[in-house]
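Here you get one chain, nothing else, as structure tokens; it is the form predicted alone.
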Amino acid sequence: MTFDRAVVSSPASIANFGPGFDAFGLCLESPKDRISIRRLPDGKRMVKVLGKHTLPTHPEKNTASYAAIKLAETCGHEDFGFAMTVRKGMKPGSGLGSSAASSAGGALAMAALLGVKNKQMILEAAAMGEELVSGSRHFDNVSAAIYGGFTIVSDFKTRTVIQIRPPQFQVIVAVPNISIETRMAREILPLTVSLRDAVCNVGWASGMMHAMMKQNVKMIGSYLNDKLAIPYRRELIPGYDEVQKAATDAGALGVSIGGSGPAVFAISQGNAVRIKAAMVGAFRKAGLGSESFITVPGKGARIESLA
């Protein structure tokens, strides 16, 4: 069955989540993107952004639009015409799956058209529009985006996507006023690691997964460390140090990096609005201003109405 209207709701979610580099990726209950998309006919498409950020409007270079062009494409529709509106809940740059959450709703939005429920053909269309952006066809965001809850990116080459449920927490979240982009951050990653970094990181990672399984907050705040990434990107944060410190002291279990930053988190069960005013404090003493907000993790992208 296929349907004309369908509106669409997809989250900001974290990746890597401390050790987990290109395999980790926690979804949030907010902020969302909420994408709307109708049936047009001839062929013709048209994109129109909504909200305080600027993106483009042209369907093959919003990541949107682009990711439901392949998910269209896929199913054998190569001239599916289409009206979109996207309107943005986070800022593009900050490290919270922005593009990612773009790509996710408009490959399920257009699934939805299409009547498509397979989530693998959704989850390569979602990348495809990570790809537009990033530079390369990376899963973390957009299957955390997807599946929601806790997701772990297992096998790159089969697409293999493995879905815990995590327990309930807080997420304390705080973006200075930089933006990053993701192809940069990629770029200042060296090409090759040590062995003591990517044993450290091995371990870090299993337990991080043991920790989910056994729903065990405190031990989840323990394990958000990396060897890999986050040495390197910790000097495009000014006063990342004093943030991750305010944070400990006022009772965060973890702190870490939102993918490739600026975004900086912190887990806690308990004094989030404490933590929360500590990391923003941290940032205005390194010279930013930054925006905060508290959740927990999501349940990932939902199909809202459908007609």
Contents of the next structure:
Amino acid sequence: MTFDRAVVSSPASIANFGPGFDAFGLCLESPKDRISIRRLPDGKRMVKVLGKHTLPTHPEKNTASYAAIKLAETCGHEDFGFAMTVRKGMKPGSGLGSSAASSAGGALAMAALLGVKNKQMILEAAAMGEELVSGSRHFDNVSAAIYGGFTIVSDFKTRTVIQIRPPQFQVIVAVPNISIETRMAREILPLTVSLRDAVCNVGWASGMMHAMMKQNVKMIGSYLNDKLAIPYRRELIPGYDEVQKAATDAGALGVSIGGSGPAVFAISQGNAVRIKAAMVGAFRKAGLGSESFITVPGKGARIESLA
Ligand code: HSE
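Got the form predicted alone; could you also share the form predicted in complex with L-homoserine?
Shown next: the complete complex, the earlier chain at its head.
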């Protein structure tokens, strides 16, 4: 069965989640993008972006419509015409999976019109949208946005995604008013890592999995460590160490960088308002204003209406 109109919501997510570079993702309950799609005749394509952020509106350059086009092509609809409206709920380039939210939403919106339910197909199309922006086809943010909860891309080649329902905890996010391009934040990483650093990350990532399965939030926080990306990326975020310390002193159970940054997130069970104020204050001392919010793990992109 096919449809003419769909509206989907697609959430922010935290990639890497400490030791799981390009593998772990945590879906957030908010913020969210809202994407509407309407079928158009004769292969005509139009994109509108609403909200305060300027993004491309060319259908082949906008990540949401590009992912939608890729999904349609996979299903044999090369010239599928549509009008799409993307209402951005989050700032691009903040480390909260903004491009993944849009591409997952775009792919899901097209899937809804075509009656496609296969999540793997939606994931592949969404990752192509992600690649358009970041220059690399990583699956951590899009997996979290599509599947919800805590996700692990356990095999990059076969795109195997494991989904775990995380326990209840608060996620406190502070986004300083600087922008970091994912493409650049990936280019600064070394192409090879030492055996010792790899061993550290394997241990922490395994510990994180165990903590998630045990639903032990304190233990989850204790494994929010990383040797593969954070040591290089923390340099890009003025005041990162101070924000980490301030959050921990205020009661955070663990602190790390969201994806490629500059968002810094903390997790806690209680004390969230105090932790948020401490993080914002530490950024302010480092000379940076920041936007901050408190959320919880979320359930993933969903179809809000279909007709
Ligand atoms: N895993 C990716 C990175 C996420 O850290 O580069 C980027 O959004």
